[in-house]
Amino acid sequence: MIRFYPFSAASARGVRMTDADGRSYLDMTGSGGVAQTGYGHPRVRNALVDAFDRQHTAMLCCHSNGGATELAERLCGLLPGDFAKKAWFGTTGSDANDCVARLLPLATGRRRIVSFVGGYHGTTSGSAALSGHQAQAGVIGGGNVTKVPYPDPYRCLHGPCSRDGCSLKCLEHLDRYAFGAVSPAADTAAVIIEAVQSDGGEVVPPANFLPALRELCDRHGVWLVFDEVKVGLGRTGRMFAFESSGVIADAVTLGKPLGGGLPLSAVVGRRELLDVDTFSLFTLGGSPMPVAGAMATLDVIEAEGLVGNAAVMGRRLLEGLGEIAGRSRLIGDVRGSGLILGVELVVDQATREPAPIDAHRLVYRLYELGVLAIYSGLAGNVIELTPPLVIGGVEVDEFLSVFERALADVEAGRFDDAKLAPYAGW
């Protein structure tokens, strides 16, 4: 299904993709946050070719391979925390979140899990049951999962409030409603959260939220698990998105960019979590080629300073978008952390009524002008930007120029809505 506009990829290099007609586009999606090192990075490419020539596949579920062992040790070394760690491999972020949903009750002896409204954790039954996104609303199940409000100061479910106040209201809801009633703390294994909520609309929680959440979980003996599938491995300007808050995770889930463009996911966390069930394994999880892609991706992120580049280019994008917002009647909020940013469009800046149709128009107009972007959010009104971490200042400035032109066209009504009819959106 083609969701947003009639683009068909034929090739890609760096931060650009080319369609079947040979037209080049600046890709501000990074293939959904997968292309961390850009397209066709020679170091990643060479690692994949070498792995293919040596041994392209192996079943980690029955015997080990040196690459998977090395990657597991490397990921455990990257995860902060003074406790024994272990890593598990799957093929997608959905697998990883499904894994923690299955193992957490077994490891803790507690049956329940708390997640957040707006969270998107995957498309398998277990990961979809954890999710609080409308794309997963058709999934029936997860009776042991309680969903609570995520702190979004622009659209707080508790009503208008300050940033710090939003955190306090959401934490009170979690403590009194969830832990105090429907998911009793003594029977809650873990809280699973995105340190920056991605498909829910690129929501950056207030700075006081995650430390207070960690303290609340510690007080009740509840583990804190971070879904880093889309926001981890450097995207926010830190290796893991949760690190900016200074807290420690009991476990993280990884996917998307991990395999260098090939299917690979991981759970990295407390040994007691991953030792509880030795049969939660995938035949192709930790196979040699995606593992080689992962090792090369981590090498490039470190050698080329892509974590720092994400922070610098993210600030440049955020500042530029903020300036555009000051001249726009459609933009209600601009937010982001590193190179995951969201531009929320509204019908009216006073009422903050979402403007999903204008978001649909804008991404289509950007496509016509040579930029690939998508929209997200619970109302489908947030322009999502997750470009490759190798993006530079020239490309950032190019995007900002095109974005302002496309936005002006939408605001002035210079767009034929008939173009949208064939596309289902998100």
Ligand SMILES: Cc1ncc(COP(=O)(O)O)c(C=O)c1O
Second form
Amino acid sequence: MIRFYPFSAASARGVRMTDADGRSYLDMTGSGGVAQTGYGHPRVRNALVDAFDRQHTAMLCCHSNGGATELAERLCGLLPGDFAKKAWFGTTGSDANDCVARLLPLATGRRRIVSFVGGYHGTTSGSAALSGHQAQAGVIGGGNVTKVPYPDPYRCLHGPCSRDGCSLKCLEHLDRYAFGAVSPAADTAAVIIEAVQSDGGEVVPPANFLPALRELCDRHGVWLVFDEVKVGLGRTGRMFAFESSGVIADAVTLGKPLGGGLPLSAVVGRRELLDVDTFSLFTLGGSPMPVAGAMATLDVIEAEGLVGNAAVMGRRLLEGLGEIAGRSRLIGDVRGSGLILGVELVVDQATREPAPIDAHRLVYRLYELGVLAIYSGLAGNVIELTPPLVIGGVEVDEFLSVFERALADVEAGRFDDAKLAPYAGW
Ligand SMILES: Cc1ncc(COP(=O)(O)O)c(C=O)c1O
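Output the structure of the form predicted together with the ligand; the preceding block shows the form predicted alone.
Once more the chain from above appears, this time first in line as the rest of the complex follows.
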């Protein structure tokens, strides 16, 4: 089990959690990017209670229920792209990615898929096979999946790179060595990517990368699928994270916040993809209560302008963290898109050697000071921030002040490492 510090939640409301002793914590995790509308939102609660009273469960694969059809149509309407679309429902992000992994070869007649090193797509066999994260490294599978480097401006393998634009050498790698050799383009169904690589360390690709990737895929007749499980539904300041690049997705996978806290995932995309196989079903996929949670979550996101709030609060966090970074010896990089942000800690700002132990100390110290955060990244040295999208300026400023204090303590060595021993983290 991944744990970071001895916290156990007894209750939660808005952007705060409370432990059994009644101590309140500012939650900068949003429960892994699930609590989009904050905890206990009255509109989500009322929708769930109503759904329970109407019909608390149903098996969508046996008979349709109105809510699921309405949600499918709403999600298809939200996804940009002038083509016939369809939606499929499951229960968790992993099964949504499993579903695309299974359907893509059947729909295209092409057997292979390209994904990215650092990508986290889930823990079922198919989604783990797509993943390039150390968490799934123990699973051997997916002989049809080729993993290529994700464009990381801070750790580019091809020389200086910036978020405003890059040389696209990594795409040359994909074109020449994946499509040109081990995953021949004519036998490749799709490329699957996170528009911001989350568990891989909150990596935001250079601005010109996704448009160039789309162009490359189009040239080879390869579909482009975005895993929006963690970064979708408003988190980046757009409804879908890939939208800031201006490209069109052939399909997206959704999960985490979709069901308003109840288990619900979706694949939304080209009709040809989702028409292919009726056997990709889960008994409780699209069950009435999670569907009601999803409709209410989308209602709240729209009614409360949470997509815009994510953009504004994300900028405020990014600026504040940037100022703190200017005074810190441990912070190598600060990055983010809306309310998914990463603070990468390094031993030495010149060599950029990762500082995972300092990241472990920092999240523990934050916990002691009343802020919940976790770390991510291939080296476990990136502080991940994915708060509920309802966070306001007061809480952002509270976080920044606690963060600077916790960082100062870690930098000054005011931390007893014995406290870390029971917590494995990633
Ligand atoms: C980008 C991404 N895709 C898929 C998943 C898997 O979702 P779940 O854990 O709900 O199965 C995760 C989980 O962290 C994720 O971050």
